[in-house]
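Form predicted alone, single chain, as structure tokens, below.
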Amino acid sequence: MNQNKMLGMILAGGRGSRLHDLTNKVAKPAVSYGGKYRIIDFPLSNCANSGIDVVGVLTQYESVELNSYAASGGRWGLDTRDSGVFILTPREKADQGLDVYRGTADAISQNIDFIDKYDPEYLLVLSGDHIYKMNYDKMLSYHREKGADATIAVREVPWKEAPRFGIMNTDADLNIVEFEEKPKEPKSNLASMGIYIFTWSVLREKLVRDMADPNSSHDFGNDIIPAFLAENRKLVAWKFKGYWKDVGTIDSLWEANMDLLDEKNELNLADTSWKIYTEDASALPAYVGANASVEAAYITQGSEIDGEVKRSVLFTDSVVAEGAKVIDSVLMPGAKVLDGAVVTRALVANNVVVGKNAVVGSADSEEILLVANNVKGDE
């Protein structure tokens, strides 16, 4: 256990249904991002870089690939004698006989025995499906300085977007006085990031009571946080100002990838002082043919380009064949755009083939097209 005795728990069991076919067979945190990464690399790397050496990953839906990936703690340096990444699956039965976590708080409640084994003073609870860099140790220092029972990371969002989020209303000292879930008329634009630090003894007592409450939905936002406020527990907001993206939709996943093309992008995956760790890809260097045209692109190792690429992100082992055009698009691992095909404002899923001379997507489309199945082209 780290010197500040904080244990991390990553909630990685959501369905990710708004990512449609991308999450039919793969859990959302295992979805690829940024050329060679997976979404869960970010919270796990943040934990490793923050000195948190014991992390529980709570998985549920379509979790086989995620479990295998996250259990290899060596990718993030979390595989020593005193550290590790532990996969925690549900033990409660739903009506249909399946093991489930009934809510975000229930996911922690079902694993109280795991947490108690390490006797932490503080518990860090994270969503496993956001793209960001954060020093949780700084957040913990703030939590301790404030003498808080719970600290919630927040960020200011545009007022027009505030109704999409859980909103924290605070006093001048950032003490949380009210929580509103997706308010139609928000009083604040401080949106919860789904990142919490709790004093474990206080949270543990509340979770035990919550488990026994038949009227509870066993959720942090709906039940635990409101109960803390009703009991006059000390809740404080910690303002975060860096890059943060909830990649819960096809459009937002596309946007997060396209942000990498911005020279002023705050995420900066090349920053060695806060490295995002991932698996080592066994692929050759990227290849750009003599007749290829590449403009404002983010190209990953193993990519092969003989055609035209503009304002696009190419993941490992993607291919743009001769005469093909990829514009304002994202090619995920193994995606292939064959001779003469044109892909515009689209996200092409893993290993999908866009056939010869096929046309997918449109520059005039308001929404990003997900290409999840092979597209037949000319024979």
Contents of the next structure:
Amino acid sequence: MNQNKMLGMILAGGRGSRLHDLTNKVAKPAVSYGGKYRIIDFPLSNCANSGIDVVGVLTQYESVELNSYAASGGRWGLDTRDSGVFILTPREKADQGLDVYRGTADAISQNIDFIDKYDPEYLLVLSGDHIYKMNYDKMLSYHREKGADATIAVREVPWKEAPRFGIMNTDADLNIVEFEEKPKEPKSNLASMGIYIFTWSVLREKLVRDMADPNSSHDFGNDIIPAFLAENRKLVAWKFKGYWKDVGTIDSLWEANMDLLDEKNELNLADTSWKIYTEDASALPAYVGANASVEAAYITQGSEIDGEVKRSVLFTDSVVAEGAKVIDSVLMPGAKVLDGAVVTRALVANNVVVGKNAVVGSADSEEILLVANNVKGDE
Amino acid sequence: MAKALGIITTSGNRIHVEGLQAHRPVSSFSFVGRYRVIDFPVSNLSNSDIERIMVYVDADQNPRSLAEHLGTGRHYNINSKRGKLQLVFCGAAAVNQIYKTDIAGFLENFDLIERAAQEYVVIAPSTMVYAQDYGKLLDSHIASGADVTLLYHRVSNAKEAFLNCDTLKLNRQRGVEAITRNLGNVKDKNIFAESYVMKKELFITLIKEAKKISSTYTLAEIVSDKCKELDVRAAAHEGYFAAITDLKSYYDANLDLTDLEVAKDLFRPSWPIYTKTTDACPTKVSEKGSIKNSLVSNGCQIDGTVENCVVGRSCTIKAGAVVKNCVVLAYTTIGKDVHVEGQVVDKWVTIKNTKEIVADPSKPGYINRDDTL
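The structure above corresponds to the form predicted alone; please give the structure of the form predicted together with the partner chain next.
Below: every chain and molecule of the assembly, starting with the one above.
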């Protein structure tokens, strides 16, 4: 199979600073989610399941862990003769010297040579930090049926929340007539999901011009989409229905994990027709001890439970020791809650140890507590 | 360590595990939920930097699942360019089970062994579960100047367990005097772990000599014969050890590992056991679900009670169900209010209409693959 109908580009350069200490050393797309996954597994698995063979991952902020993680394309089956996951970090160029990515559009512009090598007809541009399952091939069929230059995935949000999003104003046929970033008085409740399909030849020309424009912020939302509209290019909205979550804050990351306990959760990770692939841990199945109690929990291989777990999500290699209680909480990979400790409404970060008899979080706190450092307990 | 060729043998004609073996060879049996028995010898060799591995596969024993599971060997951390995990088929032409010996398999693929460039062979069984550093074993074999080194595990329950296994009769210097069958008359025995280290040249000589004596001869028999003229020594294995010889030993070995201390003795952070991932999602335990003293693989939905069990991937335990002292293999469903105790439940089973299936753990039962009860 020759490349390429559509090439995927994942924007994974952001820090996700509202995740605070969780993203001090790792970029947001590499943050763990759902027991065994990382956020970037979702767009990458979606690409693999949608038949997209070549995916570029654009990284910038604290990218060591993310780069080494995403470079193993085999995890998503993207390591065949004609497929691959390519890490694209800012690089020194023969004619320009070294430059960081100045915006989302600039990240693509600086890699035009990479894209040209595969000569795709369409370009899929994604964000690397959302949790959802989507068949991009369906979106491409829509893009072609509509004869669009660009198709933007949108989802309906409650009207009162619309002012928080980038809103697409459309006509009755879902042609986009206007884009408004966080409008005070929204005219539509169709929020952009940051997922774009472009006809590559059209976008390419636009990017070349945008790069040279000193007044541009080189951003898809601020510059490229408005320029398409100004030129009367055909922009259409594609409505997505299903689970979608931006896990930009500790609260939303916690919530997205808790959603997995819901029997009616639309994300349905157990659906074998659209699996999310991830790194494989060499670990025993989840162990639950003789005196343990597990009630409403999401547990994974490598987790060890001797204490009490209630309405919580436990990641690989997490430990709940005898007499410990973990309630309404998330234990990230390698987090340990020692004997007698109590963790309530908290998100315990990777490899953090909550010491003996320590108490963290509280049942009545409004916000979820991020436990990013070891908590000292009784010696 | 490119100097050794790894060989993993079949179960030969000695082991018959009721039920399970009708569907796959012992090497392909599911073990502690997410693993298969073959993962142990392959991981042991791979972790010992032995990257040229021949896995003998009995062509008559439904090798499909084994072939699928081993694949290219990449998941065993074997460099697919420099190393090779090779499936070597044998036994298809055997007109009688008595001909199904390891020696017959080696002879069928004699050219492969002769052509291998390695100076030594390390032979490991596919029916036993243990962690072993073969690099260390090979080093000590070379340093000792012995002709053959055999691995054994000292047990004190040989009267009631390991009944179908061989034992090593040792002299005071850990020299092997003979390899004999465990007759179950003495409790303390050196169970032969069926691992051998020797020069490839000697291995080839032994294969040829065995064939001359009898077409039903095994490697253990010829090595036992040679104990007088060759320097055959024994090395003790330390750590968790299990031999799968029948349904009971399979059942017991799985449930042994629900003791986390025992499991940690087999699964050490410095000695990973690799397997093939199925990308199953984590396991969901609902408010009605309860798990005690068990190992539960990923992809399960637990709404009932699970106690003293090993549960395979993607199983469903419905509300009101009670599953106790069981080894449940992947993709099985235990229906509402069903009570199952003391069983090995094979893959793709649905128990919903038969409400009670109870056996004593001393005599576990077996529920056939794909059945609805």
